[in-house]
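One chain comes next, on its own, written as structure tokens: the form predicted on its own.
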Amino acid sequence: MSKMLLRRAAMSIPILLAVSVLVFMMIHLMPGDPARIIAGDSATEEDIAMVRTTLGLDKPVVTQYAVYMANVFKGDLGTSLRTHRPVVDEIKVRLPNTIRLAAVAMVLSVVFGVAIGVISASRPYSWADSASMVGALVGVSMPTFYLGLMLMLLFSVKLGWVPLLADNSLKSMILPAVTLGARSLALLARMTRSSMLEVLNQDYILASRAQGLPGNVILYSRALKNSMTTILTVAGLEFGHLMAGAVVTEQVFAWPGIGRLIVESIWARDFPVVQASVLIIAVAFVLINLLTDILYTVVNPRVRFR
């Protein structure tokens, strides 16, 4: 297993380097001069040139990227052009909020998504199965911003059950977590149903029924257990998507996370913050996939043998 993890970790290095190159080039191709923004509207050309020289923006793009990556390997992600604070400090304040939101959304998605998928697979083509799959289709298709606004209108404005905007309390996290996890819940429900229906049609399931094993034992101990590899794959990928896809949800609910920080930094042309934030999300995505590989060996020992 250790060799497999080392091999996967080595394969992740070129991916992270490619992400850093793409983000660096895309940001530097965006319109707008950060030196002029920092210097202010009343700055002279000499002042703008001085700011550009101080920040190293007068150097070739390749040189800027090489300097940036050298500093990243030293643990220095640069200084925010907007607040003049270290980027690490900016991210340390916001990243835990995004992780909390994504974790709560993932727990809701796994618990309810797997439960709905199991119920649908145990009663295929029934009214419960049809209703669940229609709901899952709506959940996959519903735009995040629209769902968030409708939930705010109903539960915050009309009913007044939860706060309208985020205030770092558990109660204010309910609507953002539901909005963020709706797509993942629907996808997990559909994948769980599909995987379990495939397993339930296998010969050893038919043999278990012929032996007279109770239906719940067959459903949970045999079918669900052998479907966990597929469920883990989807859950691992979706948790990475929740981290990256929290931008829209955080904007709708004014949640102080890293996604909202990225949007604010893009508007301010704060290149170091945007680069570091996207790079950290990419690292988180890779680490989540490595953790998923470790869980494979727990759920399915045959993976360890291979």
The other form holds:
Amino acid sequence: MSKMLLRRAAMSIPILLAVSVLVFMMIHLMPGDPARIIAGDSATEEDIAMVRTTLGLDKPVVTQYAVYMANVFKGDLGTSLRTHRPVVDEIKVRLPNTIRLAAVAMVLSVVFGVAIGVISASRPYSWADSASMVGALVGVSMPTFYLGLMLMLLFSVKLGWVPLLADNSLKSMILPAVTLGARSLALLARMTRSSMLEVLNQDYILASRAQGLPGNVILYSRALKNSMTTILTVAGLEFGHLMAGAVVTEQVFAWPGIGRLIVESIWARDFPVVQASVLIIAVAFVLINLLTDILYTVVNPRVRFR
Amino acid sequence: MRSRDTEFQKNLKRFARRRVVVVGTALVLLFIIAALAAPILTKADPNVQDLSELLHPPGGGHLLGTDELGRDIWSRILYGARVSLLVGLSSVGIAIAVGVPLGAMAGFYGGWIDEVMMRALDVMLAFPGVLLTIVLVVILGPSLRNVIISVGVYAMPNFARLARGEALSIRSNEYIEAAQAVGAPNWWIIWDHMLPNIISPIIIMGTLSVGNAILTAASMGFLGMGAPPTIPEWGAMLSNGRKYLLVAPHAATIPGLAILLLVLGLNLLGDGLRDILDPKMKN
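Switch over from the form predicted on its own to the form predicted together with the partner chain, please.
Time for the whole complex; same chain goes first.
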């Protein structure tokens, strides 16, 4: 098994390298002179020349990449063109806010998604099941920014229960977290239902019924327990998507996370910040997926003993 | 021919029996009609500004009210349906046109071709959710065409993986071996023998992906990285309208509702198609 895990971990290295190349190449792939793009439309020729030498854009691309990566490994992600502060400092402030938001959204979506899925699977084709699944489909079809605005309109503007703008309190986190997690919640509810229904059709469930085990015991200690590995794997993979989804949600609620930083930096043409933020999310996503795979292998006896 | 007809009729009946699928189809048809008949359904130009009628609530001379520049929202929703359907269909078209042949080739040839293609897809999939689209739009520049391309590239790996899996599973079938034995060229085997066999899962994934593509494109519009302001795009309409949420909630809620209903219709339709065409994919 350890050989398999090592192979899986080794597979992430070329992916991470390719991701870093793509992120690094962002400015170079844009049509036009990178120095001119960064300096902006109103820049003079001297400004452009200065940007070119300061950022090392006059050197060969391969050298630029090598320098970039060497700096990344030293923890230097460049300097913001907008604030002239190290990019790392900007990210250090914003990233924890996004992680916090994604974590709360994750917990909400797992708890409610699994609960709804279990209720649906325990009474398939009942009205509760149909209502839950239609609700889940609406959740999957709902634009995040629309849901966010509607929740804001109802709970902040009309009812005044939660603050309209983010102030870092737990209360101001509820709406953004619900908005961000809604899609994952809907996906998890659908996944849990189908996974549970599959397990409930297995022979050992029939055997348990024949032994006279109560319905609830079969549902929770047999079916749910056996569906849990699949559910948790999907949940793990969803965490990375939540971090990316934060780009839109944070924009709706003015939440000071890394997603909002990306959008602000794109508008300000602050490319070092855009590159670093995208790199951080992509690397986190690859590592979370790797971790989920490893946990799945460790937890699932069918894979473990292969 | 006769048995095929009855099979089709059977499917059609199964389709019609499921109420949610009928609702989904009706919603999608409604938006297609709105898009096609926009010039008949409204006389108002979606771009004409009337500064004396800013943020007019629904009713009166404007069925769905006006936006912050006094433009008729009903007209912008109708013409916006064209934009959304265009973006959804063409980006998924790109994803299928590029992803399916690549995936089928990877599955058919195996070996290093497969390895290289799958690793390239892994790199694309390393950018979660909307992030890859954002990166591509930043590189290509914000415009409707570039949003279509970027959303297409974002949706492509799913089709490639699906086609690869299906191609792998039918590669060793006897009719493929027979075609190889009589000397048919590989491209012909992929085109004539493999693609028709993998078409139904691709149709299902395609229908479900159109909704997702519309959502992603609308997100880009919302973030201000989509179509220019002269094009009535629902995501951008919502983004502009949300500044007036307190005084004129209709300006943001109506475009949002349009996106929701169209995507919901497509998802209901896709779910129904899946249950009918390929019950195996249900889980």
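Take the two forms, find the largest set of C-alpha atoms that superpose within 1.5 Å, and that set is the rigid core. Numbering follows the first chain given and starts at 1. Bear in mind that the values here come from a model prediction, so they are computed numbers and not experimental data.
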ask   = Is the C-alpha displacement of residue 247 equal to or greater than 2 Å between these two forms once the rigid core has been superposed?
value = no
query = Taking the rigid core as reference, does residue 278 move its C-alpha 2 Å or further between these two forms?
reply = no
